[in-house]
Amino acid sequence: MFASLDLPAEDPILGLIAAFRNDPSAEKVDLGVGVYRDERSVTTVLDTVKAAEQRLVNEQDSKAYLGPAGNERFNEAIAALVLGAKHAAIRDGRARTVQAPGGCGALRIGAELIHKANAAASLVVSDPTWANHIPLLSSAGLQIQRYPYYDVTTGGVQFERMLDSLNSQAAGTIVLLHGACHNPTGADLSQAQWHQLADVLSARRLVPFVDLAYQGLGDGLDEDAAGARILSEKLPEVLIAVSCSKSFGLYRERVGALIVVAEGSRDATAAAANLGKIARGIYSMPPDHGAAIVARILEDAKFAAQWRKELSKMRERIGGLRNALTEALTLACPGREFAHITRQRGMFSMLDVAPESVERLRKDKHIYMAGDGRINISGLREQRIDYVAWAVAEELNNQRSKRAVAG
């Protein structure tokens, strides 16, 4: 039977990750995995995480199962926090919450749910999306298009582009959006957009589905939730994949959620239920350790208020080596602009280096980065950004070159 396998292509990022710790060399540089590091390039647990924990160690008296849409308290706790616990849709019954695990698993049982309850619906994503929606979204059945989002001339949005594009959609389709700190880009939208763009999806009667990955890593817990709430305000149905393993931290414990917002109190029980049937003849349910330890953050103010300035410092930190990196770059690289990686937000941002040019870096200067020229901000460490610095110039100045003398 498994020898009519073939062998599938590797992963680039996880090969990434496989090329670097088997790196040698002193220099090398990790700008391609997309974890929160530290100065030390050190992806370390919270300390809120670790107190948390260690109570709920000493408290669980039970391990049983909690079923497929899993642990409650975390749900209501996770649909306060990314909608606001006085949302409209959570206080008319709309909004119902299903545990997940982590944002992937979030993101694979709505497509489930949107291929169950429409076989034909297509799905749109934006140009360029973080690598996994493609293939996590296609193999519940859903065919996939892209919508024009990154201008590289700029570093920001192609606004109007994009929403020309979705005003050319049948009714019906369902658009896949970053709610904060896009993936791979950083460019996001700004609060007026989310009311203009809210505004067209709901006279083109399309359905948003927000993959809420990094919430508290651009410009803060509200500020980053703030499209969701707008979407969930104005439009009678929205889908929100939510992760926690950046904001808190948890990568390996797969913490996710699904937040569903329907036209109704009913129809919010009937999506939920049919995820629950989904999520039993995937998975059966989710893992409860990672969503206790999050609900024990969120119900306690004690623990909520140290996450908090966790988080902010961690936000922080990106911010500052945002514009050590524009200045450094700036510098290294006369007549060429990068203030607009001081002006995107989250852990990424994208370079324009050639293919090539990534794969020399890598090479030559031991500094890994996906192949699209996505970075990792948080992988940058003060006393390294010179050194990636003047490499990236270097590699850009002889694409500048080549292609003077190729024109």
Second form
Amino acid sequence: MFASLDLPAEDPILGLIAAFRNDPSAEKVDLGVGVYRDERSVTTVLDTVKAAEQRLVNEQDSKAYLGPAGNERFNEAIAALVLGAKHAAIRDGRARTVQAPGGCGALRIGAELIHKANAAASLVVSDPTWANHIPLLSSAGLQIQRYPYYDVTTGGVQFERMLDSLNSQAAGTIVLLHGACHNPTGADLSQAQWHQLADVLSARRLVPFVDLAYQGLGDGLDEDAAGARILSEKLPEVLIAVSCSKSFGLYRERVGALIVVAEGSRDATAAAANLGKIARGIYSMPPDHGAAIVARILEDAKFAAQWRKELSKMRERIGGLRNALTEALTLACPGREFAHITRQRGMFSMLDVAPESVERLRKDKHIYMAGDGRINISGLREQRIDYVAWAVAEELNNQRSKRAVAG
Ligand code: LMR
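Can you return the structure of this protein in the form predicted in complex with (2S)-2-hydroxybutanedioic acid (LMR) rather than the form predicted alone?
All chains and molecules follow, beginning with the one already shown.
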């Protein structure tokens, strides 16, 4: 039977983990997979996670099943973290949360729910979007198209073109949005733009599906949730896929949640019950350990304050690295503008380098980034920024000369 299987192409992001590990060079720099790295380029376990985990180990008296919706304490705490405990959708019983195996699991059960509600549903994603969005969401049977998003000339969002495209979508189309820290570009919407977007979605009767995987790593916990909160206030139906991988550093524990905001509490209950069925049909129920850690952190004022501090430190370090990279690239590549790297938010920015340059940087300079030029800013150790900037500048200058000759 397995003889009929071809070898699939390597995952464009996860493939970088092994490639980097197998590179013996002492020069190597890992700007690949989206995990936060500290100044030593290490992804450590947060102190708050260690302490909460210890408490969990001491206190937990059963590992009996919890059910397809997972850990209810976690669900309640995460909904409050994302929407704000006093949000009208929570107060009015329009919001329901189910735990899922990571942000990917949340996206997938959300897509399954959409497909179950409307087998003809189509979904639009930003151009570009995270490399796994299309495989993950189309596996649930959704038709996927793109809307314009990133403006490579300004490093910002082509907001008017984005709205024009959304204005031409059929009612009921699902619009996938990055809540904050757009992956792969780092180009985010302002609060005013979220409001404008909400009005267009509402007028066209489009349904937002927000992927919120980096809350707290952009401008702050509340600031990064502003888009999801605005949409949940102004629109009758919203889905929000939440990941705790980055903000709690719980990557391998697979902790996530899907928040569904519905028109009324009957619909919300129906959506949650159907999500339970969907989960039962795929993985039965999500793993508890990571979610139980998050619940303990968010329920305990001391842990919560300590975690917020750790998160701020990560965010501030990323901000500092953005400034330093902008400066180094400006020096290494005169006549080119890099200020957008400072304006962008979260773990990623996208360098305007061709795939051949990405390949050469990897082979000759041992600098690893995704094939589309996406770099994980936190992977830049301070003492290596000049090395990276000069290597990237060489590629950008070569590209520029080639374009000049061709053009
Ligand atoms: C990334 O974008 O690098 C991370 O979210 C890891 C992944 O699963 O792709």
